[in-house]
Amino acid sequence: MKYAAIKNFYNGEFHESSAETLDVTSPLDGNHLSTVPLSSKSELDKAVESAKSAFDGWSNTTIKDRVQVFFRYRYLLEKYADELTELVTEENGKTLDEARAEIDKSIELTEFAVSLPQLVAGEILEVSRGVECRTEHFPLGVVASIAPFNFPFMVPNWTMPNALALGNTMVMKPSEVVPLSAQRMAEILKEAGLPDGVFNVVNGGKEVVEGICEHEDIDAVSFVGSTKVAKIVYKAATSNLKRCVALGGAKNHLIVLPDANPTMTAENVTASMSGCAGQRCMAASAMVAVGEMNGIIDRVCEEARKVVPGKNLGAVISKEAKERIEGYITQAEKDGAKILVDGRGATVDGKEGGTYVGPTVIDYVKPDMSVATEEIFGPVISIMRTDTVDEAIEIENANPYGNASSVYTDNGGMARYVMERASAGMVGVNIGVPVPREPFSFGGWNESRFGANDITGKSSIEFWTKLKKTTTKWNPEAGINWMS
């Protein structure tokens, strides 16, 4: 195998595990990269104890001093950007450009974290003569972050810089499918001067997730993954009296109106559908075409045929994922939909062991078909046709998810009409992937998110801290009233 066996990280050191291991395989070519342990709850206990022991010292360090670590961390991300890009590509299957964008986004997230001293300054007000009230943000304690496979470096950086800069200590559980990035992150944080025990990594599967949700010394849990598991994690964590935000899946609809710019729309729809091989919760997986739309649909097909597996389209994460995605396409065909561009059976010369699905465009999809209602998580766009914008909005609102929705139009009034009615937490106008940039936070509605606040941007401050209110009185000569 190319890399040494993955280890857990706590007390500032890597520790071998005696647990059963899984092989880590590259989706690009099927090559064996490493092995990852399926750690036990007892190993989680060691990481939590490490974080707990480090909490007092770290939380009592001023936030101005804490963020100095992240100034250095940001510098190191730039220094190691090429290496990290290749690592993400190898373990996840992204193209190099997509992996580099993931590292660049991690840098942006870190830049927001170093701005936190300017954002968490408390408020103070004289509420009565000689009586002052003030607010201060305090860290929660030990927090945990459970990350998915599709963004092995960026999603951990959604949580880690903010949570730690605000004074918490953390246990990270990366996806067991892509554990290499989190291990490298731990090394870089140590190089940046992060004190031992502040950041810890425990690898594993279901047992570790259950242990995190149950552990009495963990105060908050963040999760990113499928809606099915997000519900389980949210219920388990909150039933154990923990603060939790669990981000789930999506079925994002792009509503295309007759006056949409044909070239921009076709390019945007294709990029949104096929970027990161469709393995992102902001990917467009459904297009609702309002009115006569054959010209734009033909252009979408032209653009889709320019997306070539192994060239500008990465691999899907596993053989199982490839089979599942292709199964959806086959079922749509059986149900009466028309396959305009067919990505089934894709292979890449010299990488026959890789797991690729080509871009796929499916037309005449009915709203009750599985490709219209379920999250496919692959480079597949399902096209539904309607006569009116209200019918399109009805289709969008009927789906149980609520991560993102976009409208393509040159009419500002119609754009506002859709924006106000789309049941989604993130809405775009002529943008296929309406991801908010810092300081705006990432977060969907409905079954795409469970819990209050967000784990990124300004909203994350409320999630990762608790608010203390202090009232003081310094004038004994003042009369006694209800404020006394």
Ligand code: NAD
Second form
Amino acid sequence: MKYAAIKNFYNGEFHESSAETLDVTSPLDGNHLSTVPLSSKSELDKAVESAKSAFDGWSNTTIKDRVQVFFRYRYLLEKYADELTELVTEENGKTLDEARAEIDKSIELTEFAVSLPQLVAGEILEVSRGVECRTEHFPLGVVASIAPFNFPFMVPNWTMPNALALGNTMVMKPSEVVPLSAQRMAEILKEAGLPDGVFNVVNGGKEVVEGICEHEDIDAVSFVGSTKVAKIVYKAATSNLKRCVALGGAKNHLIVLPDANPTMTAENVTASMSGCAGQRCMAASAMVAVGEMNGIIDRVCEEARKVVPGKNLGAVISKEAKERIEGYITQAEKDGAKILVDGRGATVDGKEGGTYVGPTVIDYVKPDMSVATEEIFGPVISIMRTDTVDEAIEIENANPYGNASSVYTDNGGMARYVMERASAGMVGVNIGVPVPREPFSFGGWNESRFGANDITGKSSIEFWTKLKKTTTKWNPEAGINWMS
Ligand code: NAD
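Okay, that one was the form predicted on its own. Can I see the form predicted together with the named molecule too?
Once more the chain from above appears, this time first in line as the rest of the complex follows.
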């Protein structure tokens, strides 16, 4: 085992768990990296108690002081960027470039958090003679963040810097499949000078998540993962009267019009569907080709063949994931679709224990096939063909998810037409992965997000705080009126 056994983190220290453990294995080669505890609810209680005890001290520090920790945290992310990149690659299986992008994005997220003092200043107005109303953002208390496997470092950084800078204390529950990055994050925050108890980590699975949703001392829950679990978490947290935002799965459509630039479109489609081995909630999963494609699909195939497992394509997370993805491809073939590029059975020499799926292009997919409707979460693009843009929009709109959608065209009017009608929270024009950069917020629509707020950016300020409205009168000569 390459790393020591994963521990929980509370009261500023690592604590060994007495719970049963799971093995943590690298998808790159099957190597045994560590073990992770499936912590019990009583271990969660200890972390919540730690966060609760730290809340008064931390929330009574000014925001300008709190963000000083995050200036240092940002510096440390740069200092440790190479080491963190390798850690993310090892535990998740993505390429080094993709892992490095996670660290870079975490730096950008932290830069947003340090700008929060500029954004959260309240408002003040003399509402009647001598009487003022003012607003201020107050932290909620102890908040929880539950993360998925596909971005072991970035997704925890979607929530942690903003929630903490705004004065909350946090319990983080990383994915039990990739627990190493969050453990390192706790160490780096301590080195940055974060007071003990402000950030805590409890490792585990379903039992810890259930405990979070029920816990009377947790005020808000953020979740990122599959739609199936997002629904469970949203229902459980809100039925226990907690604030909740739960981001779910995705099935993102790229609508390609005949006038699209062939080279740019083919490169974008391929990069979007195969980046992070298709395990991104923003990955293109379906391409709707409208009318005559002028060789664009041939070029997508050419580009896809340049994407090679073990070289510029990482591994998928597990043996089960590989089997599931290959099962979808086989089903599409049985249903009559045409496999133009086939990634089944991919292996990498010297890494026989790794779990790889090659890039896969499937053409002549019908809108009711499982590869057209379901989230595959692998490097697979399902191409459907339509005669009109309205038919393409109908297919996109019929999907229950609504994370991202993009249109490829050289015609501004057509781009606007699709952008207005796409049923997705994040829309791209000639962009394959339309992730909003800070300060714009991240969040889908429909079954890709439950709850009123986005998870990052300005929208997250409303999620992580409650607004206090204070009305003040000092001078008796201001008099009494109908509002006094
Ligand atoms: P997952 O839903 O299986 O797990 C997410 C978290 O929930 C993990 O921490 C896990 O321990 C916990 N969990 C799993 N099953 C549970 C259960 N039955 N009850 C309570 N908790 C449970 O998701 P995953 O496989 O880790 O991640 C992949 C999914 O996440 C994909 O569907 C992907 O689209 C989605 N995702 C969405 C976004 C977004 O922004 N919308 C971002 C990243 C990932």
